[in-house]
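Next up: a single chain in structure tokens, the form predicted alone.
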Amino acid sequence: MFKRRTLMAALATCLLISPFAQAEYKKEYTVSTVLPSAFPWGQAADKWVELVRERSEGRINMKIYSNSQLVSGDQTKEFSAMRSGLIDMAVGSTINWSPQVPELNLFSLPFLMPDHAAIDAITEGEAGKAVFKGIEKRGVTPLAWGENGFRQLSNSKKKIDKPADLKGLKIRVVGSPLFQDTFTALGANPTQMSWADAKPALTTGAVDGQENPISVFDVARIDQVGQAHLTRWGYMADPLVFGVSTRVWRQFSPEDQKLLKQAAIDAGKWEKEKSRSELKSTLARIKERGITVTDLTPEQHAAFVKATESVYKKWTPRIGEALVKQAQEAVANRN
């Protein structure tokens, strides 16, 4: 009897100190997004929450807080809030997280990715793994990629098909210094502001234009605030990252970590396929509203590429010479 009690006590002690012992889970985990369910971004988060709930049979509950409400509307503070554990999880933008993770600026380099195959070649290859390591070492555990899409340029003044057309235009950009440098190189006057402030600024004419995926242009009805001209230049794309605060991640059992990750992978794949398949119909709706849509010729595109060469010279050392080269090779060798 004494030996049995001793054995039971030893087992209990091992369970208490085991790194794999399951901590008591929260009743609800917060999930931060910038855009709500009307947008592909929000739909990616919806799908993740749905799959986790189903596969955990309700043991893991996640609640989405859109419009960056957990950080008072300032999406650039989302990563820091996750790292500190104030936010449990997020489906976040590489742009918004880039001030804290320099490697994420890779995706903001102008005209690096000419098509969806190029995005996939980077995110699914060695460059994507390197970027994930950069996120992980800063306190957030990345699980999977999603997609916000190629960012296109709109304005209220005129058709834009060459760099000179941007001279002096006030363009709303997100809070990334790389965006400031890109639009400055093109002769524009970039104005940083959160998405929450962007539409009012467009309404009053405080800024002349903005850049966003056409899904955002469509759903947010940017055409209703004077944005009559849209240039499809695809100058950069914004992959989304499904992430979990590492402090929170360590509380899950290995089995539930696997469940959360696979659900994120499946949600990301679903969202990418859905958003890409809807691009043609989205563009058709925009044109039906009388918006002037400009597609660049190869020569016009090349002029924008040349005009932004200085951005690469400045930012490649900050991002990492090896990482940028890795990404460029992935794009060159894409299927």
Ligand code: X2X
The other form holds:
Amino acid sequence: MFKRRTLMAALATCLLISPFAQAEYKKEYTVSTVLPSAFPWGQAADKWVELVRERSEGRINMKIYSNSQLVSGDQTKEFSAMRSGLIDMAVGSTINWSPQVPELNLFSLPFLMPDHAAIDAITEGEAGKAVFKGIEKRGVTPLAWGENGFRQLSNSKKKIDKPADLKGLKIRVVGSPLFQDTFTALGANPTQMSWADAKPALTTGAVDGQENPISVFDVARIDQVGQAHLTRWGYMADPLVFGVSTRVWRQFSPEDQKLLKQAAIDAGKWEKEKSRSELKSTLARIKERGITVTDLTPEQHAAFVKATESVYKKWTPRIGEALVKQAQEAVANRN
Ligand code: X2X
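Structure of the form predicted together with the named molecule, given the form predicted alone:
Full assembly next; the chain just shown is listed first.
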């Protein structure tokens, strides 16, 4: 009897301490972002870190490294660095991770998502789950969605309201080949470069234009480097993904995994609402600075859609026919 009780006690102790209680947590987990705290993107990461610190009572400490500094400014290397465990966590853009996760190119298909409800219909539905599977398959555990925003086109030369206006314009694009194809289809002259190189290239006139959400245009003061014309064509939006290197993820107890995930969901929801609610005042501020802001008529919009059709033909097979269809249906049936 005594022996049995001792055995049970030993077993209980074993269950209590293993395997997680033995795993020592790091003193600090690195969190990579491209944009810092002045931007909605950085605020999403700040919120996540803050919620995790509070809810874990300081047991889990995360530290943000912005401006892609953990990958020497090359934001397209962030995903690989996370996968290999060089970076523990990140709040990353679908664009920057798309070279390693083809499914993420979905969001870059021109004019797929007409409004915020369309983004939500994709991310919160079956298509979003399929995209998360694509991320997971490649070594990163995705936890929640945030938002960089609808990307609008600016340039230093002229008002743009039809594809022909883009002819020959040198446009800085992010490091994803799909963007090269979109701008080539429009007759522009796209150049891929990192965010770190973008503002200097605009300043020197090495490029004529760029595309980014208006929150980025505003906070980074893109108007001050001669970008006097802004076209609100909303041709794509890049959601943000809160992710953890799967190697690191496995070291957390199931309770802490839950905590990290819920905090990411809450931070993402908070950031999406906040950044969407700020759009109106941001636009007003940009207009006050004397920027020409152009909105497209339905006919002008249709001309851009038509001019970029070839991008779908080339990229749908790479992204996955089923996933693109699923996303298009989600958009068509959105609330
Ligand atoms: O480089 C950009 O344009 C930025 C900051 O929007 C991204 O990282 C996708």
